[in-house]
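The data below hold one chain only, encoded as structure tokens and taken in the form predicted on its own.
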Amino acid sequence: MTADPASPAPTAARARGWDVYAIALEDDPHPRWGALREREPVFDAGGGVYFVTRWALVDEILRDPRHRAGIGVAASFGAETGLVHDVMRAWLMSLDGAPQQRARDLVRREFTPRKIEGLRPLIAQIADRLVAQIEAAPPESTIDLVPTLAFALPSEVIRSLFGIPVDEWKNGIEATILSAGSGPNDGITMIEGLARDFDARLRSGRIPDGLLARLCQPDPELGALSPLEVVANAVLLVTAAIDTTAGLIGNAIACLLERPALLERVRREPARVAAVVEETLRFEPSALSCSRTAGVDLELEGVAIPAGSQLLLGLGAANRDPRRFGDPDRFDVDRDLSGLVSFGGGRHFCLGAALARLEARVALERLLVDGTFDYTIGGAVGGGPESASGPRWQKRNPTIRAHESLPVVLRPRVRAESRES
């Protein structure tokens, strides 16, 4: 069957121990995970859920076959029943054993290393396009990077694999991401209006050739998804294709942008751009966290932790663990970079990281070092009392740090021969 249309969408409200979500929704979050991380590295959060913020420990428990998919996200929505809830179940990161490894083989071959670096040549163009339509506004002009640029870049090019026409595209999927507000519902919305469009999609046979038809075709040794894993890995795909690495490609920006000598380090340097995408990563990922189930009884840090608990691993917190990376507060493009958990690990280690890191590249590249504007955070963009004046980070989703805004003024590139002349 396809998922359930009918299914109503739960109230979101997070039970007891997941709460400790609440966190990621402060505007700076890094400082209570340190805190956390050296006073109580495995934190009982309460309701069977345990927070985990060491790195060696995340890095341990992400590689330990014995662990299960957690129950995270559907958590952290507050999705207990309902058509949202699932989807979230059925979708690749929350399945074990034989039917994880199905699905991931059946969605890995549209993410092979030779597709994705295929992929380059339309990343490039669209983020010309993208980046031509921001520096034909005048001087002294504020322009939002995150519609422009972070969100429109990503999503055009996940819209491109699907095959769905931009109209399509614009009035269905993309509308359904861009009027979800903040309030504890709107994540849920969000993903069920999803979950409908794509069902819609198989029930009447709009299938575009794409990733949508992909999904669809069965291996010969494989088999094939059922109709309920190919809607949930659809809003999987868009959701992780969109959100994340909006929020790389925002963040990725914003640093840039906050250090100046290193922009004009990087100006200098052009192939210093994967390294700042990597820091990024590090410094301020996208992705927060993720879970895992238990699989057998633990004892980490002195903590007993029962078999079927969850283990929610604060990414975030472990990418700025002083014992694994020094001086971890400070942005450093210099650094030892091996070791990020940003993209998890073991075998439900994100597919799509390949693509994520290869579009804010071409994004960086574009914008900051071949462009013609300099470009100073601040500003107000709109024109209302609701007009944003600042970066503002969304906190609709408390597994996803992105800038819901970042307005920026434009100013005339002043380049360094010119000025050394």
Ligand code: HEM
Contents of the next structure:
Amino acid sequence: MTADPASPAPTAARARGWDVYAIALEDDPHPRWGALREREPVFDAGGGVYFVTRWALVDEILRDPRHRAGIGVAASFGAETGLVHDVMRAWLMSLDGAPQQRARDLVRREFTPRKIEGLRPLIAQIADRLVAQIEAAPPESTIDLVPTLAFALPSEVIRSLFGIPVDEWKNGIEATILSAGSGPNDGITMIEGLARDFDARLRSGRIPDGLLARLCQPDPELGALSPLEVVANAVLLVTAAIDTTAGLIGNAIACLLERPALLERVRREPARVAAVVEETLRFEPSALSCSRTAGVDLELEGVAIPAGSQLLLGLGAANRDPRRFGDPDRFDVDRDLSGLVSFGGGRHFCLGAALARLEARVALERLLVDGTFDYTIGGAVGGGPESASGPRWQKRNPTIRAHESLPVVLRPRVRAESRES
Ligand code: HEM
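Coords for the form predicted in complex with protoporphyrin IX containing FE, given the form predicted on its own:
Shown next: the complete complex, the earlier chain at its head.
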């Protein structure tokens, strides 16, 4: 499977070569990635792992059909038998060739552009409710936008799509995800917990009307996913959908709040929200890497790579390659963003890209354009002496760039027109 953004790789006990992941957990990984991109764009990390950071190389590898699915996180999990192993072998990201195409076509039925656009009212309704709760906080108080919006929105959207009752979701699937730490077995425990939950639902026959039921439905030409494939892809959809989108929403909010002039411009021209989301995907993408297994012997930038090696593709590094995106450390919503690799590429291109973009746009519109508050990053949530102040990046999963905490101070918004009068 790929070094997927869906699953936390343990920070301890990471196998040789995969320790190059650790750069991603620094507060600002971009300088070290930048240095590698300039000096060793194909970095031999040891253990048969090669870390690739230049955009053109990453893009070429993603599109090259000779390469197979990667084994990134699975390798670092060390799950060689058991349910987690079976699930990770069966989900889309691990498959190649015709089996991958068939399974992908079956899962993709639920992610067509029409179906995703049809979710706009649901997403808007959830975002409105969450923003109303945020705006109910007293002025000058501090609120953390991660649990209240950035995480809450994608979690609630995917819960609704699965049709799982709120209590069951909060106490089961969401609790399993939130309890995952950075210990060596935490990733395994999380995947296992989710797999057991979906497996039990399938076996009980009490399948809620929603994604799980539709994953079980056969297609006249493609046949049906096996029960293991249904469980595996349900686990994949849940894990792929939440932390990544939470990261995108939090990163986009932070990028705007840090640039008041741009925020003012976006408020005057709300159509720019889409460009903010796209530039966030480049500047601070929430999925930092994915992987492929080299299908043939390669020579890249003078580095000989034997077939069977793991190509760890630095998406976050490639998106700041000055050869592709000029002045890459500047957040610029007017730039040409074609060629973004933030959702991977080729046959494994993210199935949820349109959904994630839609959620992020709606979140920004509702909170920062239509909302009645201004927000300043900072402050300590809870206010206790030991509560850390300011934003914090998550440190559990080196494939994800997301805030663990994004505290903001709320103030009623002074609208431009009322300031002028
Ligand atoms: C900002 C949010 C997201 C980001 C940055 C992201 C990023 C990625 C990346 C980098 C990959 C690997 C692609 C490759 O190997 O070429 C991927 C795969 C995948 N993503 Fe996403 N993703 C996001 C949201 C979602 C959502 C909301 C869903 C579904 C509800 C989803 C479902 C999937 C699936 C099913 C795959 C596997 C596709 C395959 O192997 O054929 N993702 N995603």
